[in-house]
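Starting off, we have a lone chain in the form predicted alone, written out as structure tokens.
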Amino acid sequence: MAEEFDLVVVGGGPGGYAAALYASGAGMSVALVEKDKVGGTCLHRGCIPAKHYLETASVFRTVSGAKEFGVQADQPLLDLGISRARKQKVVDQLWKGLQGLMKRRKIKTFVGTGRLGADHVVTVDDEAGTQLHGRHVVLATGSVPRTIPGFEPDGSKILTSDHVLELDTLPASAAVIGGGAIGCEFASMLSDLGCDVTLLEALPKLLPGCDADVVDVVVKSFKRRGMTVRTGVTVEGQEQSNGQVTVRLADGESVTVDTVVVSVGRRPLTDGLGLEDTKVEVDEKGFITVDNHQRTAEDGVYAVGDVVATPQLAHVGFAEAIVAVRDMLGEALEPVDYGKVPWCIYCHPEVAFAGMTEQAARDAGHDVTVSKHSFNANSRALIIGEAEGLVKVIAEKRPDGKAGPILGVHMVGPWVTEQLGEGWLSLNWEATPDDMGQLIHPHPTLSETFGETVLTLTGRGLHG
């Protein structure tokens, strides 16, 4: 007989554990089914370990440039084994903390793959064949890396992002296929640590979805640091010989490297969920169809995170989980506005943005006014030696010529992933540059560049 719960969550990544924690905080009895470790891809094979290695690259860059500050230091050498051990220490600390939190919240965890059947019964593929019945069910099984025909990952010469995070030594050269957020992060990290990197992207520009001015800064930085960037190229296949891989391009050219990293996005992991026995609908790409309250076509069954066709970001999974639980509770809620979610990309230089790009705003019919300010005029940026980048704010242009609500905030440069909060809030509160221009930004800080950018939109900028 199935054990009864108010909520059964299938999948323990950000969307899943957020749903479990939020529901338990509302007094619901919760069961969570996870086949691996609570925390999912983000904690164990994605966001957290990747950002650790990007921080390793940042430390390496800092030591390499120490002489510029009068600090005499030899050229650094990388011990990837130590960095990898530190990565695992960080991951384990966060994982144990999450496990402890789940236990304190009295969330019952079951290890195994959950399969949804009729009447909200989830069967776990453990030895006991455990059955769980929930008044509500949340599907949050996440995603896995996509692959390319002819580039099947082998963990040695053809790698996915999962493999890169477990490397014992870095290759001397690598081709990264895919110039999106993950591809640019890995290309940046590998290059900074001494790998000869070629970045290949099929689309006309890197970082699809980013503002063109931001992308220009990233590309110039990558090239200045010795990276080869090829856009508008597609791969046709590969051959391996003498320990190297030759990647054939559709234009007839080729690239020979030690290792290939395939970074062409992630696909939803909905295989084996048993959805064929329910009313839950799955589209042709494998995504579960939901409404703006995260409800599937099966009454009482919700889906959140990477299994739905929304931005594959951990914080979006968190937000969707909250929406789903509030709907179960019959509470008032605001659906996620996917056009205004914050995006952060941790390559060097960092990228952060929310809202419309300038081109998207114009394409949508907005009359816009735009302000851009470079970090090379920011005293704090010059002090830390990270003056590469800019802040760009796009606002509606009113009939009287004044700037109306902010439509988009786009940043590239030092620690912009930590600076986006103010821009994201201004966008979501539909603030105008006049609203934001009254705020005081401490001096000297990197945040002054955002302040100056919005102040200029009022027509009375101080420094530009």
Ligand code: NAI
Contents of the next structure:
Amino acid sequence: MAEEFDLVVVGGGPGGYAAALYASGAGMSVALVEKDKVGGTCLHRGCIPAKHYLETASVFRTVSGAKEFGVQADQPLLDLGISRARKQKVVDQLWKGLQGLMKRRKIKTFVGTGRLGADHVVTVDDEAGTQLHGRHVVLATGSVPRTIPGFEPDGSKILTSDHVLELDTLPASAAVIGGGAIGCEFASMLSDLGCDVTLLEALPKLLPGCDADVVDVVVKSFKRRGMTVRTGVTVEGQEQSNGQVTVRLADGESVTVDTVVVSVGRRPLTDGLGLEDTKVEVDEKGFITVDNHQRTAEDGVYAVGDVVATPQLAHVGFAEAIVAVRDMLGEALEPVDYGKVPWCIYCHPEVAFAGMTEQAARDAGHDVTVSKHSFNANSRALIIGEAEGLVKVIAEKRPDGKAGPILGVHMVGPWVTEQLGEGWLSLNWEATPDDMGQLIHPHPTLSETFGETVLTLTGRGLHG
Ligand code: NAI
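Show the other one: the form predicted together with the ligand, since we just had the form predicted alone.
Next comes the full complex, this chain leading.
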């Protein structure tokens, strides 16, 4: 006999646990099935551990550059084992907090793989063969790294991001295949810690989806710091000998390294989820098909997070979970506006943006006005020694030539992941440069560069 719940969630990552928490907050009884640990990829194999290692790289850089400030410090030495232990401490603390929160909210957690059958019944592959019935079901089974033929990960020479996060020693050299968010973050981190990195990207530019001016800053910085960046290259295969891997490229060249990191995207994970006895549909790439209320084709069954074909970001999973639960409750809701989602990439220099790139805005037929300001002219950026980067704001150009609503905010440089706040707020509030330009930015702060960029779009900038 199946245990009854208002909601059964399958998958305990950001999408799944957000659905469970939001539903319990609304008074629903909730069960959550998770085969591993609540927190999912983001907490255990993604955002959190990756950012920890990027912070390790940042500390390393700071100590290396201390002499410039008159602070005499020896050249730092990395002990990756200690950094890994610290990573685990941070992850475990967050994991403990999340488990406690779920318990306090009386969410019943079941460990095992959940399989959705007919009539909203989820069977858990635990010893008891637990059966759960939900008035509603949320599928939030996430994603796993995609691989490429001939580069099957073995955890030793061919790694995915999952493996890199568990390394005890730094490889002397690495080829990172794929220059998207994961590729750039890992290449940046490995390079800063002393690994000789070659970054291989199939498309003509790194970081697809980012504004071209931003990508140029990242590439220049990567190269200046000793990384080899090759774009427009496809990998053909690899051979291993004497503990090294030789990656063959389609142009006849090759790269020989200690380790290969494959970061060519993530695929949705629906393996073992069942669905055959349901009306839930899956597209040709394996993503579960949903409408803008996160409803699948099966009445009462929703899908959120990386398992649907939307940006694979934890905060998108949170937003989709809230939409799904509000739909169950019959409440008014705003579907997620994917064009206004904030993106943050934590490589060095950091990248943060929301809204359209200049090219995308022009391609969409907008008449645009654009302003760019470099951190080079920002006092705080010079003080902290991080003046590489810029802020770029794109606004609609009105027929009278004045700037209309802001269409895109793009940042690259120091702490821009923390600075994007007013950028995505202005975009989501459909603010104009006139609205934003009258706001006071404290001096001296990095945020002044955004202030100056919007002020310039009003036609009267102060500096430059
Ligand atoms: P991605 O889709 O962002 O980038 C993959 C890159 O690999 C693309 O640039 C693609 O052109 C390239 N590529 C594909 N096949 C290739 C091949 N055979 N040879 C060379 N290049 C090839 O995927 P990524 O970086 O693995 O990240 C997965 C997901 O996780 C993405 O949706 C990403 O946005 C998200 N993520 C977000 C982060 C953030 O926001 N800070 C951090 C890490 C991941």
